[in-house]
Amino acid sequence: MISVKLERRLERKRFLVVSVPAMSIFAALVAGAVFLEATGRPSGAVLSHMAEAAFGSMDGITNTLGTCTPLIFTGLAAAIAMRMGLYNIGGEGQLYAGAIASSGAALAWTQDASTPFAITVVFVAGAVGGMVWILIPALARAFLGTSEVITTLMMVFVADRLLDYLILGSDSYWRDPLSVGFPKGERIPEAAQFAKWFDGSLVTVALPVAVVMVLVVWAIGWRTSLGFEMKVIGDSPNAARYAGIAQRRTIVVALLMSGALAGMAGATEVGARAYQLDPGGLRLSLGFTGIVVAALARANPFGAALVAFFLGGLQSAGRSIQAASDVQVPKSLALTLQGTILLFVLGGEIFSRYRPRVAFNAATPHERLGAEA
């Protein structure tokens, strides 16, 4: 008999890390273009234009660039707590967060302040709004022992109200007062918002916001002793504790610290996006998608700022390929096929961890019988 087990590997050779996702998004593409010929599209004008338009021209690149920009900071926000092995699936929530506190603060004291400080008090805000929402979560997770998967988890849907409520449901701060019909968040004013650097591009100072973060993470995350502490408890907490390391105050820091990446995606959001606080423009499941960021990039900062980088392009493109008139591909259609693609980068990932392995059994005695009979 033959049979098929994955065996894990005992170390991960350095090939792997780029033969891997490269052969994975081949056989994306493949699959891809086989479902697009199914369903009568032409899988070579589709899949040309979705690289066009992604990494292929300054417009894509640009775009591709704003685009993954909130994916950073929500990579590295899961990222930073896998480094200790903690999981913030909540980062939606922090996100959230993040964005009614930057607008707040950007309607309460930038009416009449510069460019620089506005934008560093989005910013600052959106943190700290991060910060607040994963307070609980950090306090239950380190001195109850309460699973943060499930409480961060439970804090999105909170957030997701309390967005509904500021606008749609009360009179509040963040709603304009001047808005007919439907209900609207009052624009933040222009101080605030952060300037194209390209027309018609979604490049702003995030960007290079977003590059900064990523350095500081990885200086905090592999170069302090915070850092070498947060590998040590994610490693051995039984080796951490008999080496006298406080894990109750490391496992709150790096969840702050997550929350707050988290939030400055919110920043971003209402900052180089919306100029207001919008809750149907900010339901792009950002969060969730960082999570993805963080596990594809193995929590590394710098894999995650690539990661983002290449589901930001499929983001872009998939919008593309939905307006152009030449390949004509719905929505649904579109999302199919960024799915298939991620899937597929996704799977990859086991052989990197494992490898394949065929085994020729003999058959067993009660089997000869069997077969003789």
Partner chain sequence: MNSNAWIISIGASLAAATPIVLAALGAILHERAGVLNLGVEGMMLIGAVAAFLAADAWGNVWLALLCGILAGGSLAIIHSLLAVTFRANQIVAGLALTIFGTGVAKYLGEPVNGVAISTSINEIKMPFVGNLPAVGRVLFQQDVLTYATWAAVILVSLYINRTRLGLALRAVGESPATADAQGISVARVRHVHVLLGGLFAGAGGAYQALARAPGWNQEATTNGIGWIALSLVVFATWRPGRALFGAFIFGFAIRSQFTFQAQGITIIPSLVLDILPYALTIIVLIVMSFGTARQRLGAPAALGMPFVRDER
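Residue numbers count along the first chain shown, from 1. No experiment lies behind these values; they were computed from the predicted model shown. Heads up, when I say rigid core I mean the largest set of C-alphas that superpose within 1.5 Å between the two forms. First, how it differs from the form predicted together with the partner chain.
For residue 306, the Cα coordinates differ by under 2 angstroms between these two forms after the core has been superposed.
With a cut-off of 2 Å and the rigid core superposed, residue 45 has a Cα displacement that reaches or exceeds the cut-off between these two forms. In the core-superposed comparison between these two forms, residue 68 has its Cα shifted by less than 2 Å.
Now show me the form predicted together with the partner chain; what you just gave was the form predicted alone.
The text that comes after this line covers the one chain and nothing more.
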């Protein structure tokens, strides 16, 4: 009899923390190559085209940076909740709400404003929108113990329908009254449109703001007593209660921060890309991808920025291979690869936590007892 048992590792080996995910990503890319070959595409050409498009040139890198900016925000949003063992699955909805709030605020208050004021308005309004959207799930979680997983998820679809309603279904404040044919959002004033730093890519002031938020999240989560309390609640709610930590307040504060960060991703989409409330263009699953970012980064803010850069590259490469004349692969390949990588990293993680032990002819305690009896 050969049996494989998983033994818990007593300590996390440092080299495993890096080598196991690296091997998992490599294995995922091999699986992606097999998938490409099985569907009749030249895997080598496609993958090297993607790597080249994402990271191989200055244009590629600025495209990747532009694409990853909202992902940094949504990744941080998921990460700060995960820091205390909470799962904000609704980053997507808070992003929509942030976009609604920031475009509305820009239309209302930035007509003759200065650029710094307008940028502030866009981000603050986005953050407030995201916080409003997570308020009910946060309060329900803190005061009633209602699982935030499904409530935040449901709020995504409420925001999704609200988006369509504001632009397609009503004569709202957000809709351009002069749009002919297909209804569009009204364009926000020039002051609120973030200047592009490079031609043709979406790198704007939003990128440094995102980097600052990485530092802010790290400082709050890892260097303040609030952050420590969050970690204690996440690791052991009983210990937190015994230590007298105000759990309800901490839960509400952490989830509101999470919502605010996701809302800022929505503000970025409005200020850096669409310049209006654009329901079709917002539906890029940036919020859901943020959970992937945080999971791959193990909820670490610096890791989140790094993973967001990598996944941003994957997405921008996905758009490129769809347009490229020599390969012509559907852009959903990027989504497929993203899912594959996450699945492999999750599966691989067990090897950094457990040690597989192969046993030959080893009788289990039950069998031994049986033999004696």
